[in-house]
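For reference, the chain that follows is the form predicted on its own, supplied as structure tokens.
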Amino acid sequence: MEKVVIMGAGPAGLSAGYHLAKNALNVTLLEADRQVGGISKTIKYKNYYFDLGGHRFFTKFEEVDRLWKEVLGEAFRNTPRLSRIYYNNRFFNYPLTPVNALSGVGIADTAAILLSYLKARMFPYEREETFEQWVSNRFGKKLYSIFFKTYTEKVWGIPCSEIQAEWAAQRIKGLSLSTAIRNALFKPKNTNIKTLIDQFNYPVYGPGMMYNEMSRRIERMGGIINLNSRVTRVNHENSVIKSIEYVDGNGHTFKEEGDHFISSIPLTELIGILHPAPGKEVAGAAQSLSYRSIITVDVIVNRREVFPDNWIYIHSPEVKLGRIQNFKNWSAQMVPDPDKTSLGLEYFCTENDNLWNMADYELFRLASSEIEKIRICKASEIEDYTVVRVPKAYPVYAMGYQRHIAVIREYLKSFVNLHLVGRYGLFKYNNMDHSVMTGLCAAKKIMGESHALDTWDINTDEEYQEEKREDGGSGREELQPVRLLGKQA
């Protein structure tokens, strides 16, 4: 029986191992953290279920959908929602209605945005390399400072002229300021025209609740999960994978031959892991590449209701929060008290900077003056709090960082027994569902299902995430928001 070794447990590696094991093959996963889910795991503090940044089950997948399904059935819930930015001491609905957006900025920019955008089609930017020109050509420089500029700065730590335009193309295509009020005011005509989904479905103890009961079942169909085990380093010869090493909780070395690997570990990681070390150039190109990190401070709040949403955009520049999850309209299941009510205040940082840094106490007292301050609750409402770190959150699509790639993945593909998946594993903004499918499908690939997707070419077409078609067709987001007016923008 050929062995698979697969490097992380978070959505990519636990669906490609469920796989794998309900096929007969042997199946190894070893997982850095002390619970398998990666960035998508729930944190549990005092019977309240915390989510790493709010994570819905949505896809154009029918596979990935019936995975989720098959693994939780009834405790798979459809949940609505509901989500608005605040900025200018002002809440507006998300996505934009013309009436809220046009009430909420006031007259004289409302005048000064039509002018912007006026002005921008006029005089447009001829190359569309970055962010901010592929925004302004499309909406005007003053509503992009307006409604994304800030928020997309927070989130990335860089200013929007050195974020790749392909970051925009992908969550905005084919929409301007024109076509957003047209398609808000008027039925559109055409039948595959995209709507914004208003629902999707969560675990009732969130998404920890899928990835935890999918290791179980690996388990239970013979494959192991060590977990505390993070992987330092990768043996090859002759453009083979021929083990990997791994330190456990109490560092002790282990060594883990077989016959296959799947990395989802982050990709600079993997690079400087490779034993004999790759050339300079692919060392320097993974040096390169940055990814972004996030600080959640949940907190408990003494108040039976807080606000009506599943979660917020903070789009404010005079605080460094970036959202606030409201975990009690996800799943009620999550807060133990009806009584109570428990948010997720998340910052973007990068590791090792001084928000990073920051002691937990300084962390609950910056987050509890901010929420205070743009009048969510008050700090003296806030009974508990627990930090969690997550680094690595997000890959940073700077600009020129496909180059990098390029030259990654030509050396990475010379080996003939190594797949990489997930989000962390190829470098991809992957929302939750590429992310299993990636791993589906190089559990098919090492199957020998030579139809199966290459993992790099999931999540390649510059389409919104989280639109569905009225031919059936979907998808999902899960970070920026850069929607207008009803459509996505």
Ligand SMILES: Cc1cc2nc3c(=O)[nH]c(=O)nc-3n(C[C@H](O)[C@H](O)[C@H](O)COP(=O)(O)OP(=O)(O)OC[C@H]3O[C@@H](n4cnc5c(N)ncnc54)[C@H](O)[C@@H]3O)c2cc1C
Second form
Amino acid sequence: MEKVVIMGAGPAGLSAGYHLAKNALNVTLLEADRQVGGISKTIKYKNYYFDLGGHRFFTKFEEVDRLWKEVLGEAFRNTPRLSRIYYNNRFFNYPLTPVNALSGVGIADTAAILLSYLKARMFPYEREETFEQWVSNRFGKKLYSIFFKTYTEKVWGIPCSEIQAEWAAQRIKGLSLSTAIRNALFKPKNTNIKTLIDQFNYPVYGPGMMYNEMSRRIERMGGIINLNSRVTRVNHENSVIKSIEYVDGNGHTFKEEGDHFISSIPLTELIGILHPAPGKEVAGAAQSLSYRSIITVDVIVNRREVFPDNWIYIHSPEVKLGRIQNFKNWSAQMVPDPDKTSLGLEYFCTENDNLWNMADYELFRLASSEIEKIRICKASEIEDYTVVRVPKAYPVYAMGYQRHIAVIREYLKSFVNLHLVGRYGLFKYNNMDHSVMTGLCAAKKIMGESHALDTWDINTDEEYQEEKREDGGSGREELQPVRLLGKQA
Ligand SMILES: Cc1cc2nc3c(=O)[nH]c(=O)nc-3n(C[C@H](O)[C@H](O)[C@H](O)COP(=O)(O)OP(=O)(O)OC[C@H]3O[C@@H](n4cnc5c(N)ncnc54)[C@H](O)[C@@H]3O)c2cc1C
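I would like to compare: after the form predicted on its own, may I see the structure of the form predicted together with the ligand?
Up next: the whole complex, starting with the chain shown before.
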């Protein structure tokens, strides 16, 4: 029987392992962490369940939807959604609607927004090289500064004047303030649009429940999952991967041979552990790719209700806090005591920057003072906390990154038995469904299904993140002007 070695047991690696084990192949998964699920795992702290950022389940891939339902059945539930933007002590609908946004900012700011929009129409930036120029030309400086600038800068950690315009163009597409208002006021609403704005699927104990169950099933079918096992070397010869080496929690090194190898570990890491090492051009391309990280300060608040949303985007520039999750609104079972509320306070950062290196207690002090400052709850109401650092949470689509990916892809293509999957394996800013789909396709390729797609060619399909038609179309024309703000960041 052919043996498949899978590096990483997040959604991509587990889906591949599950499909292969179901089809009686011999699978071994090696996972560096103490638990499975990757960034989609759920942390359990004193019987409270916390996601690393909230994880909505939604997909246009029917196969993925079927798989999720097969794994969790009744425990995979439909959940109502409310998410808003918080700015200047006020809440705004997210996705943003022009009328709500303009009425929410007050008369003075509405006038300023309209005036600055007119100014932008009359005297636009001639060159649209940066995110700031691109958005200001279409929405005016004032609206840009309220609803685009602060959150985008928090997520990416650089001024919008340094983010390339192409990035905004890709995500906001043809919209401008005038078209958004026109659409909101005059466009007939299509009642067939079933929006992802209103609902999503979610396991009763968070996304970790899905991936824990998948791993249990793999083991029941004879697959092996080694936790605390970091792959440190990938040995190859004549374009064939021969074996990998991994180190367990006690520092012991083991070798695993196989016929096929699936990698969901970061592409950059894979390139660094190939033996023999690739040439300078490939190594240089990998070193040019970078990531953003997040820290979640998870707190238990001694109050029954704090706010009704699943999550809130914090645009207020006076705090570093980027987003707040309220887990009992995702699923009541996430909180063992109904008189309490658990919140996930998310900070975007870069590995080893000042925030990343702050002691847990200092992070807690920062988070509790900021949440009080923006009047969500009092610091004194927080009775416990835990801090989770998530390195490499987001692949950064920096200027020229596609060129680097192309160099790496071309090189790795030569390995006949190596299959790349997932968010970091393919360096794609994706959602879980894309990772699952790439895992399934890699498994099918290994099983000889010639029609299985190349994993590089599976799209992340960003356009249905916020809306989807019942007929399966994307509903792109319904896009909100600041849709990018919610791109699962
Ligand atoms: C804050 C946040 C919110 C998100 N919200 C959503 C959402 O609402 N909906 C949605 O669909 N998606 C969401 N996502 C995206 C989702 O988390 C990812 O798409 C998904 O987890 C990717 O799965 P993966 O298996 O490709 O990678 P990962 O989840 O990163 O799994 C890779 C695994 O490989 C392991 N690994 C790494 N290096 C090694 C090594 N050397 N040896 C062995 N193992 C190794 C890691 O420990 C990890 O377990 C969100 C992401 C973030 C950061």
